[in-house]
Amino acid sequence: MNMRTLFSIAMLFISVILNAQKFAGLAKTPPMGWNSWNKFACNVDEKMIREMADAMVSSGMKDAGYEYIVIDDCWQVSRDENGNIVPDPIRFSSGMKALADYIHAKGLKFGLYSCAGSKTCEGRPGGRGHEYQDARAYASWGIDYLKYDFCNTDAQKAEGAYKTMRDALYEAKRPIVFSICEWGSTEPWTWAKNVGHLWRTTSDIMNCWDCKVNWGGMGWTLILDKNEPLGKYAGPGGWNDPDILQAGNGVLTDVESRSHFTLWSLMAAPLISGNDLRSMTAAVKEILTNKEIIALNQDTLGKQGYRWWTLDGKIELWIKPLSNNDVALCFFNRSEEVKNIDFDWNRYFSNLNGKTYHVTDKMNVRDLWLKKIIGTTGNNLKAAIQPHDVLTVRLSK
């Protein structure tokens, strides 16, 4: 083998190494935004998307930290004679570039959906065999976020398929948050850290407390249980994704929506709302824009909260370490009855400190839903927690 051949092989190897990466510096905290699927499914068009961007600003959600407007499946209808993906010319008559420009002008970011298979889950053209071509199109349109599904993949291997799309996005040279959505079927938390910025850990979330459907969809509390053990895999730049929020979609009560939002925040899950932002009730708006709960989610330490203990299988204590040696705790009542707590901080100090938390009897206890200090760790925390509700506090000096 001559030197020229060796040099070519070496350059090819270097090229592979340099290109085999995702965009760094994105999703340092869990992404926040909105996705069309839970509320609208295939009923999407540019008018509604523009209105949703308007509502994200006017509702205060943008000020609270939400930034991505993501169109899920059904925006695409075909490929042209050159294989280019074609947006629905009736529903998106202005084109995706114009829509992206509108969203960007609002100070927001724009996301789209595609699929690693030959077709999307709704039978629209998928990305298989067109990854680099599609990535160039997304970059030219000004896309900031790509959700990539895994329907109609035949014998494709998930890790390989997602790496191909990752490399295509990187070569297109526009920083795009890459959302892996293969429903946790290949344990992406074990391989996706260098591939995407978030990865689904479960099947689809349903608009209910604990229901199940035959194809695998389930209520948010069951999703919660599946995502909870995976905290060691999450951190800045790569997050466990237990799916889009169902808060505000009409079946969950306001109490259940509050608990759902709180626990997604504690788990450092992406906060992607899935309701109609144009017609939120005041209660739902208050839930989704609670900056003190959002601050737990967006804490720069990037630790996923976890279930610390369960009492009688009914009331759970969740805990999340925060920057500046603060600690968040959430008492979650999964039962159908009011549960009273009388929490002795002194009894648990040694255990908390053993978990590297720096808890002393001088810390303030702030209720993050009442938005006020309710005591200190020098006295027991006493409260009555309503069915399906949470008591969420932050300890700080």
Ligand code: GLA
Contents of the next structure:
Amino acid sequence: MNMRTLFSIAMLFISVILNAQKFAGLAKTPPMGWNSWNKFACNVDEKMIREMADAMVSSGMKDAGYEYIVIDDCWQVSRDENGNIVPDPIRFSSGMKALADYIHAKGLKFGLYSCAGSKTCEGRPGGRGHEYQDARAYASWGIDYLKYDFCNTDAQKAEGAYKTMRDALYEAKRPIVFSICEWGSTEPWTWAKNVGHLWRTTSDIMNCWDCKVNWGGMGWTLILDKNEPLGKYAGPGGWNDPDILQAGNGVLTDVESRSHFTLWSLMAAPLISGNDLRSMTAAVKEILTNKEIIALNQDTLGKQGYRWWTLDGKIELWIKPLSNNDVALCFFNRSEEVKNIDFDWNRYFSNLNGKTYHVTDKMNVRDLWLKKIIGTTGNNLKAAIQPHDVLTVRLSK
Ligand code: GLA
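Cool, the form predicted alone is there; where's the form predicted together with ligand GLA?
Entire complex below, previous chain first.
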């Protein structure tokens, strides 16, 4: 073998290795943003998206950490004679580059949706066979985030399909957060760590507490139970995604929205709001912008919280280890009755998950919804928790 052949083989090898990677350094903490699907479905256009970007800033959501404005299905209508993807010329008449520029000028980032199959779930042109061409288009428009669905995929294998799109994005050279959406059907938590930055773990979230629809959609408490056992797969750069938030979409009560938001934060889930940011009530705004709850979600340790145990049948105790040896606890009342707790830190808390907390050191107990210290671990935590509500505390020295 001569030097030239050796060199060519080495270059091929290097390029395969270079291509077989996702953008590292993105999504070190769970992505935060807004997505159009839950509230608007196919009714998307550039005016509404611009207004949503404006509202993201004026509502305080941006200051609270929300960053991505993501248009879900239905922005695309066809392909041109060269196979280039065509955004709806009526609804997005200024084009995607202009919309990206608008969003970027607000200090925000811009995301789009596509699908690994020949068509999206709503029957728009999918990415199959056009991955590299689409990735180049997204990069040229200034896209920062791609949600990639899995409808109309026939015999395509999910892992291979997502790797193809990952490689295409990588080759287009614009850092793009890659959001895998095959609904947990091939257990992406086992293969997606080096493919995408987040992966859906379940079917679609419905706007309800625990309803179920025949095609698999379900309310947030059922999604919670499916996502909870997957904690060991989550961490900086790769997150379990239990779907877009339904908080503020009109069916959940404020109490339920608050619990939903708290538990998504505790599970280190991407915090992608799915409501109309232009017309949020004060209560919903307060929920979505609670910086102390968001701090649990964005904690750099990147541990997914878990259900530690269930008290009295219906009160669940959730734990999230945090950096600096802090820890968050959430008592979640899933019942229809008020539940009183009398929680003895010395009895329950000295040996948590193999880690000893010295309760005699008296950690401060801060209620993250009341936003004040309510005691120390030297005394029992006593509280009445309303039906469907949470008591969420952070312990720190
Ligand atoms: C699937 C996804 C949803 C949404 C729709 C759009 O159902 O799971 O999140 O993107 O497609 O058609």
